[in-house]
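Starting off, we have a lone chain in the form predicted alone, written out as structure tokens.
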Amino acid sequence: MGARLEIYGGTDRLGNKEPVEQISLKAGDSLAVVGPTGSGKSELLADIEQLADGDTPSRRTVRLLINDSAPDARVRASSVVATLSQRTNFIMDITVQGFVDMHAASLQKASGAWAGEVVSLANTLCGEPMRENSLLQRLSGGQTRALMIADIALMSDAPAVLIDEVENAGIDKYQALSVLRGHGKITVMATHDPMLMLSSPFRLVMSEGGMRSLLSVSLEEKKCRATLSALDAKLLYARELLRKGGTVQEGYFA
């Protein structure tokens, strides 16, 4: 299935025309949406989530094309755009397997055939592993986000995925992005993480609610990415060490 996401600019909060007039993303592409808090990142994600048609405050138009054709008008936006917000909570008193089976049934997929695969993939993303018989309401925030990413990657037919600050999810952020890309998803993520910004080939800079500039990762930035990656690896190692009761020593970050 060849999918393409097209975003056409509208206006910023001051009523000015957005400098970025069009963005086009194909299957497997990822776009980092960057900017300070309040710059309009979440508003852009909301426009994409509802496939805006000039009917939102930004006046943007969003098209999701499958094999160069727009989905039938009766197809709900939620079936072609999957969303992973910062806050994901379950209220159902059910096991992980029960949830996955229920979702599979709603997608007209074979129940009982997915739980093991989804849980196995989810456990590559989070720290403490979950089990098929784990209760949804007992999962941690990181486990919940890992479960939803695995569910979207493996079971959802939605070609586009929106993620709001995956770096705050308590999961392996690089693996999460790799999993979604590897399953051909168009991934749009709002992030404050410099490594995630540089891990995407494109980044969209937001300001005053408008799309200011669309940048591609330069060769110089790719060189800097290696240095930042080494620093990030040290921080992640220290985090895991401290979380497991260990201690860090002077000179470790030298």
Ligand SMILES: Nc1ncnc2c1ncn2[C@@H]1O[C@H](COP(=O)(O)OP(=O)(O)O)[C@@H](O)[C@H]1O
Second form
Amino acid sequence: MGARLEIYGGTDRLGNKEPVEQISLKAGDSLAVVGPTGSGKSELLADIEQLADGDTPSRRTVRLLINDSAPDARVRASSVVATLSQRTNFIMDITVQGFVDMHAASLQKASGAWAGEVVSLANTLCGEPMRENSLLQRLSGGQTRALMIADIALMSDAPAVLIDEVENAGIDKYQALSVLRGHGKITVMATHDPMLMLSSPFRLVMSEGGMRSLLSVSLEEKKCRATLSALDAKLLYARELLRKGGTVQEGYFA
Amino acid sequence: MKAVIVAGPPSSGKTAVVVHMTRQLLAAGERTAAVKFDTQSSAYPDLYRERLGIPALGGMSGYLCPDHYFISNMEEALAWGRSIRVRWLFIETAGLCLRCAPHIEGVPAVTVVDCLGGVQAPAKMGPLLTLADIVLLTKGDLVSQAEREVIAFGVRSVNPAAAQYPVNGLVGTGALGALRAIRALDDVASFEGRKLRHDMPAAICSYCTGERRIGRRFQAGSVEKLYVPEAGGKGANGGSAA
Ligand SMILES: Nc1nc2c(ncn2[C@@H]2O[C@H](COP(=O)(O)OP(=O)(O)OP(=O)(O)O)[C@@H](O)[C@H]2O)c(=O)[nH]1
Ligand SMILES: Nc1ncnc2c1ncn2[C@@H]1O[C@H](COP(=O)(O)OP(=O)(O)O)[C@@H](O)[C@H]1O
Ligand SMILES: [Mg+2]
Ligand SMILES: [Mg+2]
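Okay, that's the form predicted alone, but what's the structure of the form predicted together with the ligand?
All chains and molecules follow, beginning with the one already shown.
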């Protein structure tokens, strides 16, 4: 997919020019958007979602190019930027298979073949496996998120994915990010999770509604990521153990 | 003046999207007003006055067919807008029975589709949806990307010519794109002599004129009966309209 996302800086909440003037992301890139609550993360995602043209409060301009040209407004509707937030839910009462088939049909993709693939990918993201004949409305929160991400990665034509603070969803979020990137999506993600911040090659720091600085993950930080990842694995292990009714021993966490 | 008809099922988010578009317009210094047509109490224009401080009128159809009431009052609404010298006039109307549509030839026609209505909704909305210039998909924040795409496909299937815009009625994301598209449509000087895009059903039976009692005795005019197959016969599980 030859997609490119370009963000041109505007003004912060106080009306001052944003220090970051331009960000350019290509297929498979990901950008972590970080900053305290109220710093402007969601506003930036909204600017991207509606491809701002100097006409939002931030005066930013966002361009999404597919093979070097802007997508037609008519196909733009729901198919250029995919979004995922904590509020997103399935409303259909149907099996996973039926759901995927219906999505495939709407994208004029051959039905039948996709459900198996989507389900196996989803099952790599979530500890509790689902089946093709599982009912959407019976899926756990984690399974639901996992299915949404697998479906976006494999099925959706949208070249860019926006994720707003989907941290505690009970899925392997690092794996989710790498799945999206691996399928050529441009992923922009507002997050408070340190591991997720370090899992993205680029990190955008927000404050006062403005894009303050753009950082790349340094070598030093890559080392820290490994350390944090080990800690995170322990946390995950403890969680699973305790959830299954087990007990934890001090030695393991030393 | 730019008059824009905004139609859609009850509670689909019509007011919400108009509020967000109006905020943009007010910020740009463009005077805006709103008219709300409805059957019952929800014809309150207060929402517009309170949230935006803009002039607003409400029209309640009461026992009249709301679509008939709507279309009989179009010129009055437009004249009011002109008299208060606004640049934009949003005319909000609930979609009601879905048998007809309030859209008028040459007048910007916006229809709101609620994503919570489900993936079949576009196929059920009839002329209200098929005759719109611009379709706004609300409440997409609450459903999955896949369902949004399926609904967008459903809309495209019944109205391929319409431009579709997802709008989040709560926070206003997407209202800008919608407004850009509406700006590009024609201004309207007068409704006189213009045509509805779809015919409206006539008042054809006794119930249209206030009858409330049930039974064949009270039914007059053009009355059609449900087809009920004989017990045990083929198709006993479902009738269809005769
Ligand atoms: N989550 C979410 N809620 C929405 C959205 N749009 C509208 N709502 C909510 O839906 C409810 C109905 O919205 P209204 O704008 O009053 O709908 P309406 O079509 O004008 O309703 P009537 O005029 O009464 O027919 C309100 O509680 C809105 O806040 C949206 O995009 N997302
Ligand atoms: N560049 C900007 N210009 C004007 N207002 C902004 C800007 N960025 C953010 N805001 C406003 O500041 C508030 C907080 O921003 P938000 O994006 O919700 O923060 P976060 O998601 O980081 O918690 C919102 O009301 C938003 O509209
Ligand atoms: Mg936020
Ligand atoms: Mg309303």
